[in-house]
Amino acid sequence: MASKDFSVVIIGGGMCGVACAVALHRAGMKVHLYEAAPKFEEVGAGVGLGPNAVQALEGLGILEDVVAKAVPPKLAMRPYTFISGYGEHEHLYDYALSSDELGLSIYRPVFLDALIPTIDPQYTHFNMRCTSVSLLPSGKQVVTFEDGTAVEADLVVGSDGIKSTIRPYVAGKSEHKQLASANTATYRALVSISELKKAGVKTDLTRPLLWCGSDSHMVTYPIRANELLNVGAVKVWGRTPSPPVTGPWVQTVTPEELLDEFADWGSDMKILLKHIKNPSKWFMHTVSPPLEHYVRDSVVLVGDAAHAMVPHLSAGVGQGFEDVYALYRLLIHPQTNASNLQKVLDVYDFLRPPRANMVAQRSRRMGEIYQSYGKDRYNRTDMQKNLRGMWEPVWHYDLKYAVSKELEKLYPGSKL
């Protein structure tokens, strides 16, 4: 590809910042990525990639680079058995997949690993932490960081996160940065698996569960080889978005506090809830109220920063795979140049937040189904009936032939 007559700066060197500039230099643009950090790290757990986010990330053409990384190296898709967290743990269901339905588990730090190696050093930078966005006279966009220097760009690709600075420059400044608590806290822990075992938990912990409640609700999924637990226990104190928390949105709570959050769990939960020495509270937040524009001028929005969602439905990363692949589908085409850059992110800006949005509004909905659970509330019939089906408006979408579409009235008789 011929080299653009636009230049492009990424502010955020998460996953869907190092995604796009590792498409964007493949295809031949030497765009510039800078990052709050002293260097690119990744912090959470793995993350689910569903067939929607493997689609892009194949789009994009570093499919193979983070699939060779991951453990194992292979697509593949554990889905969820549901049980309940009561009692003796009832079984609720089973979330059937067919043989195309693949997907991926991978840990953050592991993903940027996979490609890091593969961006030019001298177009990262490193402890440079943006503090505005701003538009000249030139029509060029100018980014302040918090050392005082600036970088001059004719496109501004905002993938700074859930606390984005880009995001007000979009979105109009907002007391709370468009972010908004989901009343929601996830407790965070690895125990060992043989160690429950040993302690009398019956329950098969070496498949992916999701144990439903009444205001809670509990993942596991086992990593390592079956040799760790991976355990996220939901707590919820509201259904109606508020101010984000005041203080650190992490914390390190006692084992006491996360026995007296789940007091009336079941048994295995019971014994499994005192093997763990060292939770942490991790407070859930999101955009809200969902935005009705990724764009503005010539600054554009991805992942987290245009459309942080709650995770149950683990399609928060693949929405922001889907907004990078959308927006390198768009700059590397042919035909787009700095006189038509406008048009091209009006249609991104036409494609993604419809689609983000709902998959954002479907999680929130998942949520309240693991969370309705028990006395008064959805019985087993109730769960599989609101249960089934959720996942698939999220995985099965055709994100190429979207955008093929869009490119083709842009670009008529073009190749695309």
Ligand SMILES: Cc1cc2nc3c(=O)[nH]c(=O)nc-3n(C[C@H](O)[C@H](O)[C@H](O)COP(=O)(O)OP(=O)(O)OC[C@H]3O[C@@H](n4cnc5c(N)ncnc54)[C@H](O)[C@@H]3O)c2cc1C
Second form
Amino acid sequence: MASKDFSVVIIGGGMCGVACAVALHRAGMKVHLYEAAPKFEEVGAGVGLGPNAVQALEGLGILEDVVAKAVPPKLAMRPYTFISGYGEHEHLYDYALSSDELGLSIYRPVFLDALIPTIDPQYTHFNMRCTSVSLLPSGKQVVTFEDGTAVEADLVVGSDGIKSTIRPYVAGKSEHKQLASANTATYRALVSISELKKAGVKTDLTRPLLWCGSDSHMVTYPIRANELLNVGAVKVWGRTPSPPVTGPWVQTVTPEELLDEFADWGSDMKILLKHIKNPSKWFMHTVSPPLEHYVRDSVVLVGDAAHAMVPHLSAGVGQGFEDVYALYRLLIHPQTNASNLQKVLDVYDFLRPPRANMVAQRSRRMGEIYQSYGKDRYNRTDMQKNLRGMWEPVWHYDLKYAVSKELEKLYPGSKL
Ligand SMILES: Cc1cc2nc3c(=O)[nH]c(=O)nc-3n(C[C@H](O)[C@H](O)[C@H](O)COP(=O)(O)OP(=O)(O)OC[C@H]3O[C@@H](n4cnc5c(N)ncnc54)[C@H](O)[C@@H]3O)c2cc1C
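Next, give the form predicted in complex with this ligand, keeping in mind that what was shown is the form predicted alone.
What follows is the whole complex; the chain from before opens it.
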């Protein structure tokens, strides 16, 4: 593909920024990526990708690289089985699937490892913390960095995560990040499945499980070919968004705190929690209120910078990959150039906020369902009624068609 007459910089090299950089490079666009950290890094935890996320990665041309590094290296869909967090962990519900749905569970660092070697290092810049973005009279954007340097570009992609520095610019509120605490903490850990079996856990941990409770729930799923259990034990203390937590959002806590928080839970859950040696506690935050626009001037938000959400549908990065796919298709179109870039970005802004904000809202509702089981609240039948179909609007969305339809309107009769 011929190179474009406009320049692009990407701010933030998490999963979304890296996916964006790799896909655009492969399409022939020499974009530069600026990352605040000294190297690409991801937390040592798994991430679940639904069929919509897989479709986006496939459209970006990077699915094969990612699947090749996954363990096992193939797409599969293992929906959650819902069980009671209490007593002997009564079975509540199996989420039903149609046969053509394929997803992927992958260890986050592996996702980056699969893609990073494919980026030419001359286009990646580390220790570059963006401090601001603004519009020049020329129509270009200027991005400034903590070290006092600056770069100009025709398009800035803000993929700088939940604490985004770019978001206030797009939201038009210079100091306000539109961030709220979800009054929820997730205790995260990886535990050896064979050790748990030896310790007497009877529940089959090789399936993805959702352990439901009252104002708490736990998510477990196996990674690395059933070697390790990815654990997220969730505690909630309020439903109305409140100001962000002051102090670190990730803290190492004592095993005792973890056991205290889930003291009323059932037998296998207790064994499992006792095996967590160094639990980390993550205070959950969201973009709140949701952004109506993900674009201002020639600055575009993707991923958590645009729509950080609670993780209860395992859909946050999937929405980020959808953003990146939509942007990629719009940018690489042969008729997209500097003169019509703004119109192209308007299409992105038309497509993405309603979709991603809907998924964010649904994720919040899903958390309420998981955390409403027992203690005179939802019984087994209520749980089944409420859980049924919750993932369908997330997984079943024809993103390729949605983008093609808008491209057809933008460039009638052109080859898409
Ligand atoms: C407990 C938990 C479980 C989750 N599970 C799932 C799941 O199963 N499935 C799913 O789809 N999603 C899940 N998510 C959501 C998912 O983790 C996020 O949506 C995803 O990581 C966001 O990726 P990102 O690239 O947008 O942002 P990030 O991963 O946050 O990357 C942002 C990058 O920008 C860099 N950066 C930040 N500020 C600056 C700056 N000023 N200048 C330059 N660089 C900067 C950072 O260093 C970082 O590298 C989960 C989230 C949590 C908290």
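The term rigid core refers to the maximal set of C-alpha atoms that superpose within 1.5 Å between the two forms. Worth saying up front: this structure is predicted, and the values here are computed from it rather than measured. Residue numbers count along the first chain shown, from 1.
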| property | result |
| --- | --- |
| Is_shifted residue 224 between these two forms (CA, 2 Å cut-off, rigid core) | yes |
| Residue 190 C-alpha moves between these two forms by 2 Å or more, core aligned | yes |
